[in-house]
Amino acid sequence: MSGDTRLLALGLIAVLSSASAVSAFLSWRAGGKPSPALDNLNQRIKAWWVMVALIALAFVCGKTGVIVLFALVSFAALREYVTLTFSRRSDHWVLLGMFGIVIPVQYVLVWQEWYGLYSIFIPVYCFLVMPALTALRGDTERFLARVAEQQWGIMLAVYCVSHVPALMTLPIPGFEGRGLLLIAFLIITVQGSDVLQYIFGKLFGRHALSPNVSPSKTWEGLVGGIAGASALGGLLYWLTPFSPPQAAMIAALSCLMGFLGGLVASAIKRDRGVKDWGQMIEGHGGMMDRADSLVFAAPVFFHVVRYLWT
């Protein structure tokens, strides 16, 4: 374990330990009185301990461990997505291919570092083959809606998410073998922005940003969250090949895209009449509820780094 990785691990343990201590103090002060907000806080902190432990285990296993972890994330997120969409019996082979072919092939291509193919496998080849297979079945009822939902599902849950482990494949001069730290930088800043947006929104939120999509999101929360996460990104520049100002600017861009990803995910849930994508993660909802901000942030972050630093 490198010095930077060890320092990062100690920092995360310190943050989670502090959160657990605060939660324990609040529970003690509540004197055992029922408090849904406090219960939810405790659930979220426990879930974060588990998630950080799983990510740490994947990091210890190196490139293969990280790719397997995010392949499982894609599988869980796609499963949640598919349960909310309309399908017919004639779609079953396409759906089976989404899980049994598209996910494994996309992540094997990432593992092989075959950028020229994993960057177009889904948005070109899968997008052409899937509607063709559906048309061959001869079932035209809600054809366009069914095909669009399937394509959008693999784009969100598989293609976009796969850009997180793909960061390890970038040949950045002077940064060889440190792709895991780049992944840590992306996850910490984007997830940190989510937390800060929630905090700033609760403390200062007055103007709803998109009340019909997500009533809890405010302009104050968005500005405060992105500003705070940008400052955090600048402080974590040592995890990256960026200078402090560059790290802050890239963190701001990633967090803005993360916000838009969360907003789109909320719009989909509104359309389907559900509050959460699922119940997989205690206190957080489903896998997509936790990964929605990475969906938009990961590919943008990946390509900005690829075009400017490789």
The other form holds:
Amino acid sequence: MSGDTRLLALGLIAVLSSASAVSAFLSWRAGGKPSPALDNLNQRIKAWWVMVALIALAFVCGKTGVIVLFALVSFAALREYVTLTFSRRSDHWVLLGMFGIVIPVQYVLVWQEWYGLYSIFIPVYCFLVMPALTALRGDTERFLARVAEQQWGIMLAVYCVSHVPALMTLPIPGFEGRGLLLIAFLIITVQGSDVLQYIFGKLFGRHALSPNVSPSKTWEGLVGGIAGASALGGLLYWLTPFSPPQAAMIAALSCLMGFLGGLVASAIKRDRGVKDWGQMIEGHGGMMDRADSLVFAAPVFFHVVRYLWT
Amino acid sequence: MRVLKPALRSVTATVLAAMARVVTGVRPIWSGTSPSRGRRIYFANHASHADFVLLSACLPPAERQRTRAIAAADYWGKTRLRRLISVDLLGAVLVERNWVERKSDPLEAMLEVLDSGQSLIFFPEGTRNMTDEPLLRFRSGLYNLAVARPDVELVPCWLENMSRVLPKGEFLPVPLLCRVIFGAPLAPHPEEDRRAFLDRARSALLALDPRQSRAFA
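Instead of the form predicted alone shown above, give the structure for the form predicted together with the partner chain, please.
The next block holds the full complex; its first chain is the one shown before.
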């Protein structure tokens, strides 16, 4: 384990331990009074321990471990997404292909580091082949809605998510063998921004940002969260090939994308009349509830790094 | 063979329940009742061969081992392979649903299982629903069972999404999230006739479908 990795691990354990300590203190002060908000906070922090442990385990297993982890994230996210979409019996084989072919092929291409193909496999080839298969089945009932929803699902849950492990494959001069730390930087700043937006929103939130889409999002939360996460990004510059100001700016961009991802995910949930994508992660909801910000941030972060640092 | 069969069934049930959880992330919602050791008839909507697996995956392990599915003899007893799967591996009770040609009394076979202290999983529509209707008309079996054994609880169970996970005629399941919603037990009123009870039971099952309460534009 390199010195940087050890420092990162210790830092994460310190942050989670203080979160657990704060929540234990709040529970003690509440004196056994039942409080849904506090229960939820406790569940969320416990789930964070589990998520950090799983990511750490994947990191220990290296490139293959990280690719398998994110393939599973894609599987869980796509399953939640497709559950909420409209499909007919004639879509059965296309849906099976989304899980059984699209996910494995995309991640194998990432594993092979074949940028030329994994960056167009879903937006070009799946985009053309899947509606063709649906048309061949001859069922035209709500055809456009069905094929559009299928394409959206693999773009969000597979294509975008696969850009997280793809960060490992970027050949950055002078940064060889440190791709995992770049992934850690992205996940920590984007997820950190989610947590900070939640905290700033709870403490100072007054002005709703988009009450029709998500009543819990406020301007105060957004500004505080992104400012805090940018500062965090600047402090974590040593994980990346960036200078501190560059790290802060890239973190700000990623977190803004992450915020928009959360907003789009909320709009989809609102459209389908559900509060959460699922119940997979205690206190947080489904996989998509946790990953929505990463979905929007990962491809943009990936391309910024690719164009400016390779 | 006598010792082997129950062991084989028990292993099959455990493996299938685990697979159901991996594929569908299934979770039980005990909204109108809670798990019980008493004899019960779980009645559910039917769209897929895997319905029984989904429902039994939601029961506590001890309950699962002593709950038998009712299956149609004309389908599940037709070939040796089907009989092996349904009777030997899944422990299903085969009954004849054709009133005209049947040789044995279906009610008799089901009561025998209940009287041995076991519970039943029963699909009162009598067949897999392939229509756009959420639920078909109930056949009489449920009423006959309820009248014959009034002390057995009738629990409605709504199976979500199974028609999309494994529709009729398909072999591989699409992984989608499923839930099983268990409603409040019901029993026929003394002066209630067959049709009135079956309609009431059908409405009680339908009322568990979350889509019914969600406002659809």
